[in-house]
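The chain below stands alone and is given as structure tokens, in the form predicted alone.
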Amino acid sequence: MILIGERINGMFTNVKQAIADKDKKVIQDLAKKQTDAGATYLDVNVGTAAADQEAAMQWLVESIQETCSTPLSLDSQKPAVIAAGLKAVNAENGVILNSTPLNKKSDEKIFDKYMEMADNAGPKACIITLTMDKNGVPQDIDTRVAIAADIVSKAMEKGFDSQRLFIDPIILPVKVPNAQVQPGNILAAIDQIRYLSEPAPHMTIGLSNLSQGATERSLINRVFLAMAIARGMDSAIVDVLDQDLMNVVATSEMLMNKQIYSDSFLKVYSGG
């Protein structure tokens, strides 16, 4: 399971303050804790924490890389912010460009720009692409799958390896009115998207979006994560510091025969 640690995000109060104060310690502590907890990548998202998002992205990347070599996921829908992060990132460790829709009303070629930046960054650079286009976030299964098919087709046309592609079917908060049907739609979309190419693109979601505003956030996230893993999802942007959530990942992978069972399988997973 490819786990992308979500905590270095300007939407969190402590990260926003650290960016404003140029306090490396807060950022570096989060980088180290998430790495120790099992993050495969660390998501790096300036959010609205700085007026100059490009400079803030570079500072975050440099600060993190001073203390750990965990691959980074540069998170912005602004190509200029991604490009700024790429100037500082050590792409030899691997890097994800997170994230781009298929297209936007203001930029029909945005997906092409992300593929070009990934290719320039090297063969280990991947992209998270949203099942979203200039018409916005789809609410039904068929449109999600159709957009995913267009993403895969365009990547193949450009010679972009499907194994460097992560498709995000966009999970919506379950608490929003009329949104309770969406988790089932996501699972049904995953069932179909994973057959769009051989080998299949990776499947990922921003898991915490599901429980936004809800009371039992960790429980909702844990249950849906197990359901999605069973349907073929192999990546997620998650709070890796939530130990109960990490135990669900370990148990799901063991039950899916992706990890060898032993009585201490949780310890083995967390140590591996």
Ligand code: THG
Given for the second form:
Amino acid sequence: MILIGERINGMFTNVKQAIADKDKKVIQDLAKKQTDAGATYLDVNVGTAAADQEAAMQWLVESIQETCSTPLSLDSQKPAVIAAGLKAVNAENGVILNSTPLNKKSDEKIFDKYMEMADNAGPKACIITLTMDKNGVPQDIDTRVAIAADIVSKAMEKGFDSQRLFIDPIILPVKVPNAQVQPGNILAAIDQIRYLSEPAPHMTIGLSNLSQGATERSLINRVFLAMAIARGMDSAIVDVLDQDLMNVVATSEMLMNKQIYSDSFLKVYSGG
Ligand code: THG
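Based on the form predicted alone presented above, generate the structure block for the form predicted in complex with the named molecule.
The complete assembly is shown below, putting the previous chain first.
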């Protein structure tokens, strides 16, 4: 599993405050803790409150890289904010440009811009593209898969390798009225998206969206994670500090024959 640590996000009050106060320590602690917990990448999202999002992105990237070399996932739907992060990022070990839709009313070419920026960032640079277009976030299976097909063919057209492409079918809170059909729709979409190219594009979701506002957050997150892994999802933006969740990742990998079974598979997975 390619695990992207979600914790450096201005949506969290402590991160929002740290950005406002330029308090590096809070950010560096989160970077180290998530790295120790097994994050493959660290998501970096300035949130909506930052006064100058480009400056905030650059500051976050610089602060993180002072303490660890875990590759980063620069998370913004604004090309200028991604570009600001890329100025500071060390992309040698890889980098992800996270959260472009296929297109936007105000920016028809946004996905092309992300592909161009990724190409300039180096051969390991990846993109997470959302199954979202100028009409917004689709609720049904077919529109999600249709947008994913457009994403894959646009990438092919530009010679952008499917191994550098992550598709995100966008999971939304299950607690919202009439949203309970959505987790099932996401699973069905994942099932179909994996056949859009050979090799399949990577697939990811922002798992914690699912349980926003709900009780039993960790339980909801980890059960759905196991279900999605069973359908072929190979990445997720998650709380890597949630040990129960990480145990589900390890067990799912073992049950899907991605890790050899041994009595100590849990310890082996966590590097113990
Ligand atoms: N897809 C992609 N990228 C994404 C998302 C996605 N990036 C952002 C987000 N969604 C994934 N990351 C988070 C991070 C935190 C939470 C949810 C998703 C979260 N935060 C607490 C909350 O809102 O309840 C904050 C609580 C606090 O203030 O402490 O749940 O879908 N590609």
